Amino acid sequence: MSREGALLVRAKQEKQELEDLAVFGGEPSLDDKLYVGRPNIGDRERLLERINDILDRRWLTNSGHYVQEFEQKIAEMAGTRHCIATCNGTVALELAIRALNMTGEVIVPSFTFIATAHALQWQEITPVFCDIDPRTHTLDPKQVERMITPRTTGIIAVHLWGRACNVDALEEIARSRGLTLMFDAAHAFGCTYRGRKIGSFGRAEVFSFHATKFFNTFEGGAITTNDDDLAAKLRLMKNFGFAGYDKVIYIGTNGKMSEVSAAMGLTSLESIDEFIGVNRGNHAQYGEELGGLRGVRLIPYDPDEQCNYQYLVLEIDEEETQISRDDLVQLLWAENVLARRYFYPGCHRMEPYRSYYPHAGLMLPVTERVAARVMLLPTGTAIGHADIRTICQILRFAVTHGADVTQMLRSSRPPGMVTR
């Protein structure tokens, strides 16, 4: 029998009590793992082309064959004049951050992955974490304006679950401040805003491509612009500064994305509109078996944009659900469902801001209580129908039982015990 046979017959065998769930002693629902951000793999067969071609060609880095087409071929889809490949998206965070002369202190959500908050400390400037809107999950431009101080020199905002920020009024802020904008889009490939393509919005977008983005490079970033000045002074930047075979006339890191990182990324662009498809069938078919689930919010994506579906993202409402999101990580766990909680607890709630700034938390109502609802589901290529209907059944199951589960839940664990 396929595995898909398997799990077809695996998902009949549902939840009826509660020690049915694993987390009791029952048998888990799945034999494998389910990650979320599984790597989509494109065509193999291709891909060991290329790689072969590099090894022929003997150029393996320093913006060989494939870094050039990978590079032009970014730029065409993101609209932009210029695309800046590099080894990987906190790097090219780092390099724009630089490019930018960024100093002082620049507004960043705290609700995003923490390399957009280090990626600023790491050169000495201050990210000041602001509070986002309760319906998007990112920056909120009436608490962007509340945030400046004379010490502010930009925004860095956060295309969250491949959806916009509201980049109208961020740009006319910014404008109006005299503050350099630009965005963190590492969800964002492939997605848009009003119908344009992200990549092209503030001084400049950094995008993410690695493995686990639903658009991988193997580990790889890439920033995007239409400023001629900007993208020279990241090229040098990005290879210590050189201009020439034994010119160096700026200052610089190793910032560069391998060939055979480019081979995988021009191998994926060709399968991208099928992973995107996938996602977007996931995506419907979680909608449909969690449809009604009291409680339990699926993040929608707007039908009139453009979007990579590259998240499953769900808010869970405790006082509805009378199971706790965290509880139902742990349940989802012991079924090999390794559902995961983004971005808890939010950066300021890690080192080492949380002890330069112990009280940010009050400034951030609405990303703490975000924070503590968010849990993310598998999805991509790497699952089936099949695994999508057992997951959903477990989830129905728990909630409808939510009161009971966390009885159990909470007289079966250990004194002190920390919840995943």
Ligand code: T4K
Second form
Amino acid sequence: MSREGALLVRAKQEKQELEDLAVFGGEPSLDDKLYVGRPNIGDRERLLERINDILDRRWLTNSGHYVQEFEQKIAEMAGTRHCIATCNGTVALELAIRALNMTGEVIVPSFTFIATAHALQWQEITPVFCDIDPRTHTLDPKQVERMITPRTTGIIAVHLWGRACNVDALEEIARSRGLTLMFDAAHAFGCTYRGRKIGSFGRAEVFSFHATKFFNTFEGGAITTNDDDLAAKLRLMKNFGFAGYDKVIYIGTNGKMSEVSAAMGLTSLESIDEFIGVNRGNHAQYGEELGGLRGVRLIPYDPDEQCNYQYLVLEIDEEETQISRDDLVQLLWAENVLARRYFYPGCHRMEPYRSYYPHAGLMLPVTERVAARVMLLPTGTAIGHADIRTICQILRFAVTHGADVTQMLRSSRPPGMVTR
Ligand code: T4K
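We have the form predicted alone; now please give the form predicted in complex with the named molecule.
Entire complex below, previous chain first.
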């Protein structure tokens, strides 16, 4: 690009006056939308080779060559004896919950993707929403103890943002209270807890390889465990309970991963270091560009642990910024930066839980506070350094003029308008 071209782009991007913000009628800083969770894609040629091979073999699903290879690789990388690949993370959760005989009540965070709760409710098990630690955004072990009742059979803890839960404390509670502990590790493939790979904690751990995860199988998931009997049961359950042609020995469902998904997974795995490297670099750049911006905190990753850096999470302290998280999200959307409010408003405020337990929020003060402050920004291989610079410039401008932007939004917003 010529120097003049570069200056033009720069002029378009940098906001000087409030009216330059797209939310007030200015030109959006970005021509194309930037999404949270844009898929990372590995080597296309390699993927297409594999898909061609699948077609040549005429073996498309049902524990084919590629699914077996994928399961082996995941087990190796997670450091477990078994990996059972599934069609998605939600079905993997449902299978694990059922195979582990969870019943009655199971303690889960409310600050998670709705699938964690639904996987229980789907089987008529009551998700009991428990508060989180404000520092880690994961289950607070002290609160977990408070939520145990005679009906409690288990705990599903979530390694949110790929940052490990307080595994030791949870394992101790599960052991001493006779509860089954498993982990929703949907965000945490490639991450460690005290140097050990996530995958082998609790009775089982569940991964998601959905398109929006840092490495994906289009749709997909997996359960990892070191329990031989559990693994055997899960293999039956994900294939209708078939133990051979014409022989069903267990109740089951169809939770199988297809060959083409496994091919995508194997191809993605070959680029995993690159994906993590890009995410780590993006995280560092956001950190530098937003450094010192009052009221905006970038959630850090523990430098002593391995992490996939897939989630770029900000906490907005409205008292400091003078502009709310929701207003910032609205303003970014207008600029074509589709920031997200994961996991607002918390599962307990979504149906059917909101109707079942209208007062659950009373036990979840930290969840409610954090859910009102968190905002996720785009990262991954689909965005570049210039995009990050632009996003940070918009944020810096909006926060520096926080009170004025808020006032102007209030006077320009039609009554009843909400941000997504
Ligand atoms: N447990 C936890 C803690 C989870 O976070 C999840 C899933 C699960 C369990 C269940 O695992 P799965 O059954 O999904 O395997 C997304 C994902 O759909 C969901 O997988 C993920 N968590 C969650 C955190 O995010 P949504 O409802 O936010 O939006 P979605 O899927 O429409 O995509 C988000 C953005 O990504 C879009 O704005 C556009 C972009 N996108 C999406 C897709 C699918 C693309 O650019 N390309 C794509 O192909 O749930």
